[in-house]
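Here you get one chain, nothing else, as structure tokens; it is the form predicted alone.
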Amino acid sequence: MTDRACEPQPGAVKFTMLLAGIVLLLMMVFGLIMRAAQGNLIELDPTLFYQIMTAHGAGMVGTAGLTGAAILWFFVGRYVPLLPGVYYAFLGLFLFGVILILGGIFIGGYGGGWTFLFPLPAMSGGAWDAGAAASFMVGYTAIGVGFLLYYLEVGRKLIVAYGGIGGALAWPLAFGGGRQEDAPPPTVVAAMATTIFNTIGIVVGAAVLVCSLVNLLAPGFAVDALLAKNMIYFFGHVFINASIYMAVIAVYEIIPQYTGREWKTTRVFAIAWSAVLLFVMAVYPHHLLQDTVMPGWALVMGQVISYLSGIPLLAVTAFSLLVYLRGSKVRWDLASALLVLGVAGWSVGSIPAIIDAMISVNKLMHNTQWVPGHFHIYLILGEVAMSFGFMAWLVKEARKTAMTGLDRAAFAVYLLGGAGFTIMFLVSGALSVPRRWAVHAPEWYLQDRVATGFAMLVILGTLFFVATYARGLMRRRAD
């Protein structure tokens, strides 16, 4: 069941991780410009920078969800045979929604933001006109349909080969009599809690767009605008977070061949991942703390799940990566440097989210930049750091040397960016600067411009890891 040389569609995958690199590259560009705009050293029309801010949130959030996709794919399928079609589906219809998406900004002019949060994209104030809005929104179900399928087939193979959900999420270690040497490998756990989640997930975001597309179209068809929301949230945050989820399939799978040492299945981590599946279901009311029409219950379990979501991340995860670590004679690279600061980042991350999460704080930074400064940790050196490690992985063998001083340059180009950036959200937060805004006050140039510089540190750090992908695959190609 482990025939680590049959790894499916190998060259998909990695076409995926180019794909993704150089998609990346273009949302930090636009994030640049955006911050560049803010502190007045350019001029951006606000009705254009709506736009940009529209497709670099659907443009980042959807190309994490692609590469942890392209890695979770990877590595379950050391495991499980998986349909190659269905992989090549998933990525028609993941392209095919980018270009609906892409038409709907940038042609029709919509700029409602990533989450058309309703009923924001049929009353845009003469911005864009329905077509606009529908074309983003039919973009998005699409990629959910071509996720639904991936999903169904990662999902439908580990159920028969591990007997089951429960077998596949190691229950019988977590709470039976089941020995740990009868447990599914990580990668499996990870990939059946994340797959059930965003699952869910999906399906609620798909429910939503459809009703929100049939009331952009017929009006007089009612949408309650509070479940709305929350379906709306719910499906936002489970989606983000199964990205990293997935991403983390790549320390489990790789870091092991750095430390000698296999990363195993224990009780602890079974447990551990199941309270993920509840948790990241949960937890999403954090985001609606300033909807006082919410159930109170609901708003107590966003704030109190906030503060229980972080243990398995920190107790499990980082810790363990700690622990395999320590005492191993690890020959650094640029793939294991990026993979230990993804886990690290994430880490990090997860601090400014649970303060956040406080409702006493949230009414305050709530819609202030302190949480675009939580989430951007959470990317740039969190998941997408994970992903620039996995893409300097499947190149190694095409590189002589291990860690070249410019391998090193970069990678602390790149940490200083992304510190300073997203430090540079977290202080205009708690100095109450608003979120959203495409202009702002003079008072607030000064880290608008400072995060402006460190926006270029993260693109100069990303253009070298993307390039050096692109130049490994040539070389394999060529060797």
Partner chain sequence: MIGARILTAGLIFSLCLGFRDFFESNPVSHVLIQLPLLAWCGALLAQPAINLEAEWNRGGVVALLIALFGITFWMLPRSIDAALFSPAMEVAKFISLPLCVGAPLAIGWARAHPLLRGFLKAQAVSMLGVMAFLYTHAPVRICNAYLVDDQLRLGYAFLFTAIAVVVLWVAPLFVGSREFHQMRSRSVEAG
The other form holds:
Amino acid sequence: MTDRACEPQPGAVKFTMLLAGIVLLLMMVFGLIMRAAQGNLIELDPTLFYQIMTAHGAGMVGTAGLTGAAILWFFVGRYVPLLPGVYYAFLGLFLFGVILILGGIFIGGYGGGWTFLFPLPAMSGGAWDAGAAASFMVGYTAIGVGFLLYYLEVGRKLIVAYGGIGGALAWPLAFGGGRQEDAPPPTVVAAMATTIFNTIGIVVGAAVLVCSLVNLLAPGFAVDALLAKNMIYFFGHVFINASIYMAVIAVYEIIPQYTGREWKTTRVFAIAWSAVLLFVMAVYPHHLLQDTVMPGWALVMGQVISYLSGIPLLAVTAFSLLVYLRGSKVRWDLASALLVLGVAGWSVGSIPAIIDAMISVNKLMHNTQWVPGHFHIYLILGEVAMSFGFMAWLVKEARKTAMTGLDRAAFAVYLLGGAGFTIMFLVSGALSVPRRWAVHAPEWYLQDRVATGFAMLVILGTLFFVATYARGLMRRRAD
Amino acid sequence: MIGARILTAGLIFSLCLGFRDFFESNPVSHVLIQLPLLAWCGALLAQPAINLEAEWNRGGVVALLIALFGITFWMLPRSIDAALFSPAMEVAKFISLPLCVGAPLAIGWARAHPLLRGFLKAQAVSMLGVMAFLYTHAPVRICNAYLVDDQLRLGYAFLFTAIAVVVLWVAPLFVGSREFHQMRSRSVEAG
Amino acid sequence: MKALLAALAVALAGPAFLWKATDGFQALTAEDARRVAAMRDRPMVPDIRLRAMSGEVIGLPSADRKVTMVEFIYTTCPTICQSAGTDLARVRDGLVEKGLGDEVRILSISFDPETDGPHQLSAYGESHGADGRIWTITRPDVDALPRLLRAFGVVVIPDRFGGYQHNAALHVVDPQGRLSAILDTDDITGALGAAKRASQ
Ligand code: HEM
Ligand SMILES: [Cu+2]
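Okay, that one was the form predicted alone. Can I see the form predicted together with the partner chain too?
Now the full complex is given, and it begins with the chain already shown.
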């Protein structure tokens, strides 16, 4: 192995995005099935519901991570030479993990949720055996190892090229007398920050996975349930956030092509990213506000930081995006529209999260569909929209500079569907409809059914985006 | 230089041997001090061989694999007990740790790709964490030769070692390499 | 190429070595190792005289060709030996139930004969319901003790509070005097099965 500078592997990244698009579609259909079953529109055995829910959760979170990782790799490759072999190893381990996970769920019958909360995997009441849960967890571990390799490569290259973690995070500019001209580009800052917190998240996740695996094989080794829950939510929260923070790099890199103005690392930008780095890791206790055994300070920290964490993100990314867009004549096409939607959806999605993080509200709402409501906003209209924008940009034709009528229609359908679908979750949440229930009471059917309709729109839009992308890839190959 | 190294290695080795009873009286000093010291002897003695270009050891993979299996063997509670109860195993311990763990580790590490090193460091931290978990959560006594309370203490010692190792390895990453700063100051002077 | 071959060789030899060192990954601890070894090698136990709580002297491999179940205790133990005593009472009841009462005997052997005189042995027997017929409490001579413990693989270490920590288990010795199984004391079904097997 030698450290030769390499292209950012467009082929591998394009393949990843195609794969991700197809998986997203499939998982959305799973979501549709769940929502339709909750609305009593179709008959679905609860056992199967929980298997589908596990697959949907794990599959969506994994795909979000995968698309974020592809985007980061693609753009960081512009600044530092990355080893191609690492990306292939990452992808290989990822796919291997997916096979184990799917096998654990649909062959082994594992239905304990993507969060594998201890001691659920070991106590299925006969629904699945230890082997199924083990397969699921080993699959996670394989994906974790892949990500670890990936981040090691990105991290070490950034550290060497930009003078340590501090240099790559633009600390001289943020906290010292550094000049803006010397600061690394936004992509580097974002990549360094996500590399750090997601590595930590994955290591914590791997630790609790191994402990759960040991517990599965030798039940005498009992894990402390509260500690395990803390670790799992730390990992889950950090990982899903990282997927967005990685995907936003596409905004930093692509939007300037439309505005004609480079996205700059300013002092505020640098400080904000360092703050994000800490907040992302410190905020996870807002998932545990109902665990009365948690120490009070941790919960208060979770609540306070939830308020704060909106600031760097909204202020820096969304606000600068507005400034950049206002000052220039942007020619809207599918790529730019989806990327801007992504930032907007991400910002909007954080509002219900902040509301939910208020301890008093949380006591009422946390186990309701309010929670899927908030994360589906920033995922469907945020991370996933950014990924679709990146895909559209990858196959953009130089000649075509505007949106066709069909583009417009698909965008509108996706936006309408996404907004309607997530609002129905929020409405259900506000009406105290519990989350993760396979069978709903008849009073809840109305929202469930309306949401099912909106979900179909989301799927329709997605179908168009993925098909356009696939056609674009083929056309390019033919040229 | 070589003389000094041999001397240091000899000194450490005789320390391990001379204070055997002290080191082995509890599992923390046995597993986390004596064993690493013995491996260190081997690493010191292997220094002259480090730059040897050997085709079979491309990338240090073979040497590292040997060390890995050596470490795994000496992480088995069974091996620790055996070293205490069987003189033959005790002799094997004093020979194999320098020769099959310390020396190959040094030789392999020198050749290892930075990515492999990073991976092994991450692996080391997570293994220390797993050991910490196992020793603090075991429902049974793991070593017949040591008390349960000492077993628990060993678990916490693994945890603290893991934390210390993380700090040791991560702290330097914040400031960047010396080459980088030399390059930067040169370019500033030039500019 | 050479490097690949060498790596492959080590990658095969390493696990093979670990396989051997752990009896096929069955025994990672010394305790499991002695259990696996007993099942596999059935080593002879030493010929030793024991003094029972009744005052009578008995031999360890049984003179009347019975299966002997052995556990090691010290009567002043506040924890494990007390719960093991409860377990053994259940084993004894199980033997009676299965009609094995005439073919099997149970011996609790004190590894602290200096403290455990006849008096202490009887008291321990009484508190756990060992009446001396199937199950009796015994002690070896002080000089025979190390040989005895070593043969069984029992390790006794002072616990810093004036007592001991020791690996508690039920050892099954067949009529020929071979150690043929080692089990957890609370594995009643396993113990009855092993006794039946050893008696045949
Ligand atoms: C058409 C699109 C989608 C539909 C119809 C859909 C539907 C659903 C439904 C019905 C649930 C279960 C709600 C409950 O707990 O009662 C759910 C949970 C979830 N969804 Fe989606 N979803 C969609 C898109 C997405 C996307 C794009 C992501 C992430 C990238 C995602 C991630 C999740 C996660 C993480 C859960 C939680 C699973 C759990 O509680 O274990 N979903 N979704
Ligand atoms: Cu005891």
